[in-house]
Structure formats: structure tokens, C-alpha cells
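Only one chain is included here, represented as C-alpha cells and corresponding to the form predicted on its own.
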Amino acid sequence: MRIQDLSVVLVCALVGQTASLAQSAKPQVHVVGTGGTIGSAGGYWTGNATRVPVEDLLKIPGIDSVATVTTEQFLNVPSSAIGPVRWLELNRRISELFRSRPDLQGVVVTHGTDTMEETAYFLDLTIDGDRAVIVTGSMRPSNMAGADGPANLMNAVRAAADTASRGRGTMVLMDDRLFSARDVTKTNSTRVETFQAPERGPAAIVDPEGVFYRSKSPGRRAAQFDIGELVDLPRVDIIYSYPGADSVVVDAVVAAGAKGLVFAGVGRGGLTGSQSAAVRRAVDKGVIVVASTRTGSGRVPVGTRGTTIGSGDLNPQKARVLLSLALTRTNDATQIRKIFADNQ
């Protein structure tokens, strides 16, 4: 081989080795697609949407400079189709990813926005370890003018790749802001700024310059609940309070096998009509009752509700997630009250 040819071979080898080292030096982030608006295109608002694979969503200019991203299509459904059984499956998949891939810095989950906050809170309570889980989505389908999905997904990858995200549990990234899964809620049916944390605000702001947290990481987080081999969660129903409400719905869900009830109560968790009598009957049958508020924000004190348990500042849908998991551990009202108190 001529010297010139050998030089070319050596240069090519060095370039390839350098590229390989640079690739391995970047954070590793895995994106798990579950569907939702972010994974939709076409006539979304008329019910004629087409589904977009998660790998196509990652065709974002510059994302490969942030992290080495891998993907999988775990589900491709609207968030209305994701409930307790799917939560368990998703938990096990993410847990398996963290066990089998020690190189992973974090996981991003794409999800529909309608029930995103419940899925995120469930994962926050059940995923072990300190690596980040970031849930994101979009309010506009992928081919709509002003689609917010690419920016949300890019920033979710940024957040998952950032070492400062470790130890903070599951978070929701929407509209350039990161929220704790416990605190965030959807507040508007269509606006891109819909996700808010009414009592606590965002945990961080994410932009092209980085992830800017309001506080230091608390360190490693252990899962609060071990879901083990569960195939479903205990039935917990949400009951809405309104003027003239009677006992029919309460009695019906108890007869259907509800182990817990969460009231979206008026004001500071108050009940209306004949609901109070129905609650007493439910408690006598061993049903755990949690009082929350339909107002959208504010506290219902955990320990001052008599035979019921106050949700603190958890909204009704978050209180339902926590009560469902608490019931996998105990059906003792005193212990469940403590679980709610510990999650304030």
C-alpha cells in the first residue's frame, strides 16, 4: 500500500473513532410514544386524524446535538384510552428500560394532553430511582399551523438529558415549562399554555440555552408504591357536587364495587343535597372517601373532615390516583389519611 493510501485510511479511521466517541459522550434519551394529539395529523378536529409514528416526530432540526435519541411506539391511542391498566404497563416498560440500559440519562413519554396529568402523577409515585421521566405532548396536531409538538418534544429531550433533572421524579413539559407531575393540571381545552401549577408554579423554564430550575435537585427518589404484579388498581370513582345533587350516583358506584370515592366538592370540599347521607352509608360499608374541591385550586385540609379525608391541594383527579395506589397497600382510613398528609 502506498504511503498516501495508508494516510487516507488512518485519517478515515481516526475521524470515525472521533465521531463514535462524540456520539457515545452525548446523553442517551429514549422516547416512548403512546399517541395523542402530538402523534396525530390530518382532520384531527373532525375525527379523521391519521396517526404519526413516534420516530417521525423526532425529525427535529438540531435534536441530535442535544442527545442520542432512541424511540419506540409503545401505544398509539388518544389519552382517553389510557387508564390504570395502561399505567401499570407503562410503568413496567420504563422500569425495564432503566434496568436494561444503565446508559440512559432519562426517558421521554409522548402522551395525549387530556389525561396526561394522571399518567404523569402515577409514574411519579411508582417509578424508582433518580433518572428523569418527562411526559410531553401537544395541543395542536403535527401538521397544523403553529404546531407546538416539535418544540415540546425538543425541550422534553433537553430536560431528560440534563443532569439537573435527576432526583426530581416525573415531570410534564409543555409550552417551555417543566412542572412537577404532582402539581400540574390542564386548565384550558385548546390553548397551548393550558398546563399550569396553580399553587406552586413551574419547576423550571426550558429554552435553547438550557434548563433553568428554581431549586436544587432533592437527590435520589424511591418509588412510594411497589405495584408488584398488580394487573389493575382498586376502583375509585370521582363524584361531582352541585346544587340539588342526590345520593343516586354515590349509591350506584358503591354497589358497583368502588373501594374509594373522591368528591369534587363545592368550595372547600363541601357536599350538597343528600350526598352527605350517602357518604355515611358508604363509609359504613368500608369505602374510603376523600374530599377535594371543584374550584381548580386551593386546599381541603387532610385531617379535619371527620369520617372523610381531605385531599390537601391535590385536585380530584390527582386525589383519585393517590387513593387508588393507597388502597393497594391498606384499607385503613387512618393510614390512608397519613399517606395523603405525607403527599402534601
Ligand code: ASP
Contents of the next structure:
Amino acid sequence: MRIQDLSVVLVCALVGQTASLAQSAKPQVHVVGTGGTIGSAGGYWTGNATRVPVEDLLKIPGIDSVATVTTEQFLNVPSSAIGPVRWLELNRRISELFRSRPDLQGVVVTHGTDTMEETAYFLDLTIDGDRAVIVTGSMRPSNMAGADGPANLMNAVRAAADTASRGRGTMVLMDDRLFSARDVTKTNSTRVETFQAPERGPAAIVDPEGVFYRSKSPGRRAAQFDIGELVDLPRVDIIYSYPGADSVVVDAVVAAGAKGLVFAGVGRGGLTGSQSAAVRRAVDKGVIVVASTRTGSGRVPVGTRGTTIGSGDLNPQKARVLLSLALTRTNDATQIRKIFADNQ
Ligand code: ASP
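Form predicted on its own done; form predicted in complex with the ligand now:
What follows is the entire complex, opening with the chain shown before.
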């Protein structure tokens, strides 16, 4: 071989090595698929949708330049099929990923939007460490005109790959905005801009230019609950209040074994006289009662409602997640009131 040829070979080898180094230097993001509209094609609303595997959802032009993405199909179900038992399993899977893959920058979870806020808040309260968990979904099936899944997934991967996302806990990415899991809620049954954080706004805007956090300091509370060996959570039911509501539902869920009740109360957590009487009976039996509001936003003061605990600005479904976890630690109303106060 001539000396010139040798140098060409060497240069090629070096370029190849640099390329593979650049490849491996890209952030590693793992996507865990659980189903929902984002993982469907066809008539999701008419009940004849086809499931799309998560690896197919990741065939998004340009995603390779953002991160090296791996995937797994953890579940492929509507979000109404995901409850406390699945939350615990999902926690274990993500915790295991973080343990076994120190190279991982963050995890994305694809999820149906209907109950995404509950799963995300549960993960926020229970996943340890500072690496990002980003939950995303879509309002439109993958083959519908204007499908929002690819953009949401791309932005979720962007957010998970960004070092600035560390220490911010679990977040929800929808419609170019990143929300804290604690604050976000689904506010509209059909529109793509359905996710809002009524009292606090988005944590960041995400677009092809990057991830733009409102606050430079992450400020996340550490994981608050250790799920240990739990395979289910204590039963907590949500009960609506409305003019004329009687005590039947309250008494029924207490008889069914509820350890906690959350009210979607009127205004600042108000109940009817019959419901209040039933609450007193429930409290006498050791049931913990939290008052939230059916208004969609605003606060119910944590400490000022007699035997019941106010949810602060946690909506009823978020208050239920927090109360279920609090009940794994204690049945003492004073301590649970403090847990709610600490989460404002
Ligand atoms: N029914 C769907 C779900 O939550 C809705 C969605 O994903 O938008 O699984």
C-alpha cells in the first residue's frame, strides 16, 4: 500500500470513529409506551381503532439528531385502564431503567390523555433521583389529519434529552408546552390545547429551537413516597357535590371500604347538609376526608375546614393521588393535613 493510501485509510477510520463517538455522545432517551390515542390509528372514538406499536410512533424525521432513542411497549391500553396497580408497576419499571442505565438522560412515557395527569402526578411523587420523566400523548389518532402525536413525542424526547430538565420531577408535554405534573390538568374533551395549569401556567415552552424554562432553578421537591413492596393503594373515592346531593354515595363508599374520600365540592369545597352529616359519620370511623373544588381551579384552604382537610389548589383527581399515597404512611388526620400543606 502506498503511503498516501494508508493515510486515506487512517483518515477514514478516524472520521468513522469520530462519527460513532458523536453518535454515542447524543443523549440517551428511553420511551415507554402505554397506549392511548397517541398509540392508535383509525376510529379511536368509535371503538374500532388499531393499536400502533410505540417503535412505529418514533419514526419521526429528525428525531435521531435530538437523541438516541430506545423503546418498549409496557402496555397498549386506553388510559382508563391504568390505575393504582399499574402506577406502581410503571414506577418499578422506570426506577429499574434509571438503576440499570446510568447513561439514560431521561424517560418518556406515552399515555392516553384522559388520566395522564394522575399517572404523571403519581410518578412525580414517587420516582427518585433527578432525571426527567416526561409524559406525553395526543388528542388525535396517528393517521388523522393534523395528528398531534409526532410533534408531542418529538418535543417530549427533546425535553427528556435536555440537561435543564433534571431536578424538575415528572412533567407533561402537550401542544408545545411542558407542565409540572402537579399543576397540569385536562380542561377540554377534544382540543389539542386541552392541557393547562390553571393556577401556575406552563413550566416551559418546547419547540425545534429548544426547551425554554420559565425558571432557571429546578426547585423540585424530592420523591416524597417510597412505594416499597406495595401492589395496590388504599381505596380513595371522589364524590361530587351538587344541589340536593344526599348521603347515599358517601355511606356506600365507606361501606365498600374507602379509607379516604375526596369531595369535588361546590365553590370553596362546600357540601350539602346531608353530605356533611355523612362526612361526620365517616370521620368517626377513621376515614380521612379532603375537600377540593369542582370549579376547575382555585384553592380550598388546607387548614380551615373542621374535620375535613382542604386540598389547596390540587384538583379532586390530584388530591386523590396524594391522599392515597399519604394513607400508605399514616391514618392520622393531622399528619395528612401537614402532607397536603407541604404540597402547596
Ligand atoms: N381515551 C384516550 C385515553 O385516554 C384518550 C386519549 O388518549 O386522548 O386513553
